[in-house]
Structure formats: structure tokens, C-alpha cells
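In the form predicted alone, a lone chain appears below as C-alpha cells.
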Amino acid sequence: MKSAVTVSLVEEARGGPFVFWGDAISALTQAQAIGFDAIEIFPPDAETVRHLFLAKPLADHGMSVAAVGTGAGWVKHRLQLADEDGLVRQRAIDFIRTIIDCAAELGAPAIIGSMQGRSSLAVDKGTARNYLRDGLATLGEHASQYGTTLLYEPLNRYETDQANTIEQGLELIRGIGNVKLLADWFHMNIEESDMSASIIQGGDRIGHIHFADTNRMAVGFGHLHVPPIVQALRQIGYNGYLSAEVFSKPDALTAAEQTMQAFHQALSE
């Protein structure tokens, strides 16, 4: 398993659960110095990523991009895949396509989390899920041309009613090609009765991990019991990233250093 840390370039998301903010090159430098294998980027749009010209800095630092998030599609542009308006749904798909394209240039998958949307007075739960499934199928096929995987993230009940657990995520993506689940420990702590059992149930459909404690702080700053979860990841043969999508509290450097300490401890037990 490999380590990653998040960097957000989305000003509208300021205060959200990302360790580094605003400067990807600085984040890359700090992450490498602390010992991370990769950064996970949350950009406002695809062109922002391209204008960073990250290929050389990544190579110089011996680092990778673990994933690229699409959350700005909702936070900044108010686009989501379950919108009642078909034109808005198409704009959401088009936005995610551009993120998939730029992520693939860096050898990384794209994440669909908040852009999945939810049901509303205008869109019942079944219809919302069908809209989401249609979007995931289209976007998973788009990602397949690059040999990358699309990551779908079940969120807790306060953020979506599409899929809240690994089991529900598996059901939602059943029959859809080239889509894997992102298992976020913060959301799982809220929704799962047994996080380890859920990881095992997810098996090889789990493609990415958000490494966060119960309070969305760096692992070790909450009360999550980590060893059995890591043991479950080993049982399913997971060899991807444990990526810190956590608050930069008490500050970014401390959160990053605590994450790295927790990462090493988790893999040594």
C-alpha cells in the first residue's frame, strides 16, 4: 500500500477536508519531504491542472498523482449527475470527462463523490440512482480508453442518498464496467456496522482509500481502531493508496506528519 495526501486548488471549498491548499508545487515538495508517495489533487477544472505542468516536478520529486477529484463540479459549478435538468446532467458529464482526460495524462483515475447528487422533490430516489448509473456507465467507458479506472465514492447519509455503504455502492455499480469504489473511512465510520467486513465484501471492487479518522482529522487524532481495517485490506490484496482527505488541523504540516506516522504504524502492525 502507498501513501498520498490531498491538495485542494478550489477556493470555494476553503475549510474543507484537504491537507494542503492553493499551491500544488509547494504541496508536492512538502509531501515528498515528509515521505508521501503521491498527492491527490482537487482542482477547479481540468485546465488548471494542465497549466501546472506537473509532469516534470512529479518526476523530479519521485512522486505520483494518486487521483484527481471532480468535487468542484458541484462546489464551484453546481453540476451533479442526478439533476432534474437533462442539460445540467450533460454538462456534469462533460465536466467529469475533462477531469478524466487530464487525470489520465498524469496516470491517475478521477473520483466522483459530491457530483453524484441525490434525490429531490423533482427527482425521486429511483430516478436519481438511474441518472447516476447512466452517468457512471458513460464515464467509466470514457476512462477505459486511457487504461484508468473511474472511482465512485459512497458518502454518508447527510451528503447523499445514492449509496451510503460499500454494499450499496456495490449494488449501484453492479454491471457497470471500469468503475471501482472509493472507500472513505470517515463516511464508513458513520454508515458501516463493521468496517473491516465491508472492506472484505468490497474485495477487488475497492480501488482507492481515503485515510481519515472518525472526526475527519488525520488518522490518530480520532478514535478509529485501524489494525483490523488494514488487515482486511491485506486480505483482499489491496495495493493502492491510503490517501489523507482530512482537515488541515491544527495546521497542514502537523496533519501531514501525523498522517505519515499513522501510515507507517498501520502497515507495521
Ligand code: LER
Given for the second form:
Amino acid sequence: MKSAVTVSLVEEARGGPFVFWGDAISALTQAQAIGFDAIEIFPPDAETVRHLFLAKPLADHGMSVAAVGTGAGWVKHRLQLADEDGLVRQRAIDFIRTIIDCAAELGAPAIIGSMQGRSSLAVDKGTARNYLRDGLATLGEHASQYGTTLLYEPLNRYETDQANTIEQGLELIRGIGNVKLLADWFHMNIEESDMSASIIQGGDRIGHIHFADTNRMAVGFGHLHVPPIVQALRQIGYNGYLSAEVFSKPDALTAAEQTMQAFHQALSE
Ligand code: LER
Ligand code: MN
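Could you switch over to the form predicted together with L-Erythrulose (LER), since the one displayed so far is the form predicted alone?
Expanding to the full complex; the earlier chain stays at the top.
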């Protein structure tokens, strides 16, 4: 398994669960100094990502990009895949497509989290789910031309009613090619009855981990019992990233260093 840490470049997302903020190159440099394999980027748009890494290619840093988030489509533009308006759904798909394109240039998958949307007065649950499945099918297919997967993230009940658990996520992506699940330990702690069992159930459809403690702080700063979860990841042969999507608390450096310590401890058990 490999280590990663998040950086948000989206001002509107301030206060959200990201370790580094505002300056991707500075985040990259600090992450590398601490020993991370990669950074995960939450960008405002695809152009920002391109601009950043054209100027100073990642290879110069000896670092990778673990994944690229699409949440700015929701946070900045209020675009989501289950919107009642077909035009908005199309714009959501177009936005995510641009992120898939730029992520692929860095060899990274794109994440669909908050852009999945939810049901509303105008869109019942079944319809919302069908809209989302249509979007995932189109976008998974789009990513396949680059050999990257698309990551779909079940979120806790306060953020979506599409899929809250790994089991519901598996059901939602069933029959859709080139889409894997992102298992976020913060959401899992709220929704799963047994996190390890859910990971085993997810098996080879688990493509990425958001490595967070119960309170969404760095692993070790909450009360999650980590060893059985890592054991479950070993059992399914998971060799992807444990990526710290946690609050910058008490500050970015402390959160990143604690994450690295927890990563080493997790892998040594
Ligand atoms: C949101 O709670 C989350 O976990 C993000 O990864 C979704 O974009
Ligand atoms: Mn997450």
C-alpha cells in the first residue's frame, strides 16, 4: 500500500477535510519531505491542474498523483449527476470529463463524491440513482480510453442518499464497467456495522481509500481501531493508496506527520 495526502485548491471548500491548502507545489514539497508517495488534488478545474504540472512536472519531485477530486463541480458550480435538469446533468458530466482528462495525464483516477447528488422533491430516489448510474457508465467508459479507472465514493447519510455503505456502492455500480469504489473510513465509521467485513465484501472493486479517523482527523487522533481494517485490506490484496482526506488540525504539518506515523504503524502490524 502507498501513502498520499490531500491538497485543496478550492477556496470555496475552506474548512473541508483537506490537509494542505492553496499551494500544490508547496504541498508536494512538504509531502515529499515527510515521506509520502503521492498527493491527492482537489482542484477548481482541469486547467489549474495542467498549469501546475506543466510548469514543474511531477517526475521532478519524484512524486505521484494518487487521485483528482471533482467536488469543485458541486462546491463552485452546483453541478451534480442526479439534478432534475438534464442540462445541468450534462454540464456535470462535461465537467467531470475534463477532470478525468487532466487526471489521466498524471496517471491518476478521478473521484466522484459530492457530484453524485441525491434525491429531491423533483427527483425520486430511483430516478436519482438511475441518473447517477447513467453518468457513471458514460464517465467510466470515458476513463477507459486512458487506462485509468473512475472512483465512486459512498458518502454518509448526511451528504447523499445514493449509496452510504460499501454494499450499497457495490449494488449501485453493478454491471458498470471501469468504476471502482472509494472507501472513506470517515463515512464508513458512520455507516458500516463492521468496517473490515465491508472491505472484504468490496474485494477487488475497492480502488482507493480515504484514510481518516472517526472524527475526520489524521488517523490516530480519533478512536478508530485500525489493525483489523488493514488486515482486511491485506486479505483482498489491496495495493492502492491510503490517502489522508482529513482536517488540517491542529495544523497541516501535524496532520500530515501524524498520518505518516499512522501509515507506518498500520503497515508494520
Ligand atoms: C466528502 O465527504 C468526501 O468524502 C469527499 O471525498 C467527496 O468528494
Ligand atoms: Mn472522502
